[in-house]
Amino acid sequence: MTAPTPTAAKPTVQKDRSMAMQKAMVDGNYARLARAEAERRKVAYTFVPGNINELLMCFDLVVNYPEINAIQNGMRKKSGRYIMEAEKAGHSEDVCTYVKADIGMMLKGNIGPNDERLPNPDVLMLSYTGCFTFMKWFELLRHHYKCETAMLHVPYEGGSGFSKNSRDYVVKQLKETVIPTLERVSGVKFDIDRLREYLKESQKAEENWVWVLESAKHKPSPIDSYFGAIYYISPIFTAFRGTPTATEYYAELRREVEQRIANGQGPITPEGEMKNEKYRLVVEGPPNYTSFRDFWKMFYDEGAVIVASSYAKVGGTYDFGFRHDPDHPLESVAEYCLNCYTNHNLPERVRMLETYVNEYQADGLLINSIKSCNSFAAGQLMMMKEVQKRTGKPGAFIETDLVDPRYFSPANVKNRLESYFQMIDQKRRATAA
């Protein structure tokens, strides 16, 4: 008899204690929405970016994220079928493929990233935030569910900074319109006051996680803000910001870097820490989540460290100012879904890009183009030349996409980051001279 061939040990990854806190949370949710129906509690399906959390959670609502469990299941190695079975129902290549992963996963049974069955939803709550994509997914949900539905309407901002009418006009909808419908599908009855106590905690968050954010100013960063932040920012992106939870998370995440900070240690990455930093970048564009890892072995293996992303930016700006304010609940809520990031127009995301550049010290601006998410990719190229002409650092442009594998090509991604980096040493030496 052949012996059976030895089955290759999977590599180890390594993840720091922030890492292992947020994963528990995270299987925390999933394993209250797996209860739900059972615990005969209502659920809503709402989307990241601008959510109004806290306000759901006013409503004893358990709440899933469609966008999650597609990058979950696009981490897992599940989101590729998924996206076929939706492409097989007719929904077009060019469609954001979070749409066709959850779709697909619909259309499978709605069986979640943990697989146990996901509970349909009571209400859909949609927060527009510079997204069309969104109303039209909703729509889609909506004659698969049939049920009720919520939107509150967040105006694009085309100037600088949000106008008193468009909070005021989010804050009308907030009070007519969506609070009554929450009201009716879990028949609670809305008390500000326990709104308040969410945004208290929200606000304790916020302040830690400003913190964590802006400490890759130091040398070396001692977290990477793009890679690293996927991880960091789903606590207070999803459904635990507002809980002392989240609370707790940030504060030990903060002690966490702060002890790298003292040590002098870089990032932990999974393949370690990364112990020399070469490169300072900031990062527009979601990431690659079918090659999650391999796509950030790729700046381990070149000492690249992310000290800024847009994508960290994406439910919410807080590092330019924003807080939850319980003295104002509704208005801060209303504040919040229009300091979103995929709510600045183009002009206002190259300010921020071009502050990062120069706050952290970087030595230029990589853009990753994702083929299905119109909402980052509208403009990346005139924005890339505008922080170029700005800053007088080298930026790059590399593609890839969100949760499809097909469009995710190592050898033709690692060349251009290698072109990349030649041309940053071209830059740093033609500066000496």
Given for the second form:
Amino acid sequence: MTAPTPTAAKPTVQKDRSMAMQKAMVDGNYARLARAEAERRKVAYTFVPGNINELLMCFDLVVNYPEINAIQNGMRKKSGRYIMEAEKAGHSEDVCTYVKADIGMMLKGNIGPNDERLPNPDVLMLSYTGCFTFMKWFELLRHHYKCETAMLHVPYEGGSGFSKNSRDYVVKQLKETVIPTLERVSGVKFDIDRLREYLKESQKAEENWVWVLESAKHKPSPIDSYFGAIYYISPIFTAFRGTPTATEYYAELRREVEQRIANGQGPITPEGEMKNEKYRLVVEGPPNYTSFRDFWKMFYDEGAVIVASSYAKVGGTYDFGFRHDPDHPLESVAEYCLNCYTNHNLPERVRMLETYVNEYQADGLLINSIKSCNSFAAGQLMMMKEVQKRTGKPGAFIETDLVDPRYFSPANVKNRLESYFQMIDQKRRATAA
Amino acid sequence: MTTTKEIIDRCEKLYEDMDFTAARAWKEAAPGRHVIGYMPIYVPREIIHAAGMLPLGILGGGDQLEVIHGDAYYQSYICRIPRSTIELAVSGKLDFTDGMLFPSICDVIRNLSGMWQLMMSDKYARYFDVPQNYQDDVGGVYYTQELHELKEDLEKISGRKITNEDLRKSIAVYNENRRLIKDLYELRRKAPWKVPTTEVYLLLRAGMVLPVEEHSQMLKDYIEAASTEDRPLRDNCRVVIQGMFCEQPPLNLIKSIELAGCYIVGDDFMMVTRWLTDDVPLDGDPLENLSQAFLHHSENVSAKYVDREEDKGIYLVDLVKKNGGEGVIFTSPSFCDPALLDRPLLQDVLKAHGVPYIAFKYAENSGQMQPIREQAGTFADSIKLWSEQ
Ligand code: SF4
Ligand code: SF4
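Same protein, different form: I have the form predicted on its own, so give me the form predicted together with the partner chain.
To see the whole picture, the full complex is given below, headed by that same chain.
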């Protein structure tokens, strides 16, 4: 699954300062990765959901997020080739395409989305949170790189909320396996006060980020919480959470959104500003990246704005109250991991989507089901029915893939969306009558 | 003495019975009895048994159950077992169960646990997590606590306390069952022509629905009968099959591999029956003992994390060697992430150890076996040719 860092979606009509900042951050991390070997910096690979970025920074590690590379390669139309490469090398056509996009890239020399070679990992930080595939993915990378792996098993929240036992288990793993491994690999001694400092920064960014997310409750919504959020989440979900740069970014983003609200403006899209908000939707599931801009345009053309999405929560469900806590550093890192969206059980996910439909006054729930992502997709049909039943708002279901262009069928998706919007119109007429 | 045929006929009836008549009868035979369902791969059945309950293995609908409702719950790109399991539930075939355990094996079963909670809010449904950290003071402490919670949940359902003595008795009963299954596998290793894997499979399936004591007796009877019965020895090659730890292969798939000229001498069927590799000690704290057995004496399958690269896949090489296997057939359910993501890793390890392999996929309701038979036949021939050179 994951988060994002799209820099590839072509010319935006209006470039906000926050956008330039976001792009500079993403490019900066790729540049750091490209220099890492020359500068003899140690490199960690890790996953977005449940990442322990603040902790990794305590060891001066340069961090690579393979999911982000898959997304970037998807947007740059490279992922299809990489997926085929992995399939040629014996990987099944049935499994997660993120893994194959990454492995294909590795087999082709590990040239990153910025066209520079990515450094080999010194440590694979396997934060096993909310997705089974993560475990196999890093076993596959370890097999190739023969490097150290630190496993952080985050138990699934099978009931409502996580148990103390689960939290204690995660904290113990941090203390007894993760931190010692990172110390050994990096040669840097762990300093809990350094972690506290990073967590303070995280907290500040998280406050502003939640404010931005909730701004979508305005009518018209000043942001798009799915397509647009892909850009917004990139710093906080990846290598920047805990840095002053990220704090600054979210403060700036908030200022811009405040301004848009004051001006009564809708979200900025690649096609220009959304002038006429006709439909307000909640979306469940990751987007398609190989035709990201075309996909977004299908919504823009209809005047549909996404006011809340679960995907913007894969790297943290901050809008339900969680904040990193410098006073309880390791405990709060553990709670963060436990709280990721895909680590919530289905009833919890349904409750969250129901809340979004109601609180954001949405016209309904749209599910974009990702063919190769069991973590998100298994059970989504039932989720849709439940949310429909509970909110009385119509739902719709489309199927695409994250980074495999073979599974994005524009005509089908467009047809489905058009009928969905007609359904919403009918529903409105019936309510008005 | 009962013959193998009589025993296997009974197993086949149990296997085909999608109404779980035997488990229903067990429940009705005395008041206050409870039945707890569980999915693959592993749950500590000892605790359910100690609560006086029947642990009932739910392994999907195979090729006998017509899936009418289940497909409405799942997209086409998700494996079959969750949809047929839902089918069993919505068609009322599991109405006599008192709860369900969903072990941590993959995201599909994980999410199914939540669907169950939404669909059957009046029934007990627990996602049963196991540690992927195998240190006593980390994963061990976590897991022991999970076992305590499971025990308490079951106490609430049954309305009576589970004592340590109850647990020890149940552990002893399951130790015996595991020993017998080991004996069965040992007999198959020595004389695979006397113990066809189709029969091993059906015997293990019977263990999913029968009380363990009855199943152990059945295993004893079968082993005794199979040891003495004469069956013709064929010029077959010896293969290990892998990838069937969750969604079940159609019985015909196993038969087809055997008919294609293979003796199956290793498999990963119903690992719950042999997940723990040694006897669980009876003295000391029983839940602690179950936890220790899980951490330090348990089997390997693709859903388990392997801590050290050098250990990855070695279990499979060992399984091949120990059983005199000459090759591996990977046969996994379509869309099964654990099996299919692991496969290239395992294949690399086999390659490094000079073990030949082939791979194909199935669905629990696959009907067409001809291609599989041909592939397995060609594989068997190539192994024979290879060994003759
Ligand atoms: S299965 Fe889904 S959540 Fe997991 S890595 Fe793949 S895309 Fe991400
Ligand atoms: S068959 Fe595979 S993917 Fe399907 S539920 Fe079982 S382990 Fe999961």
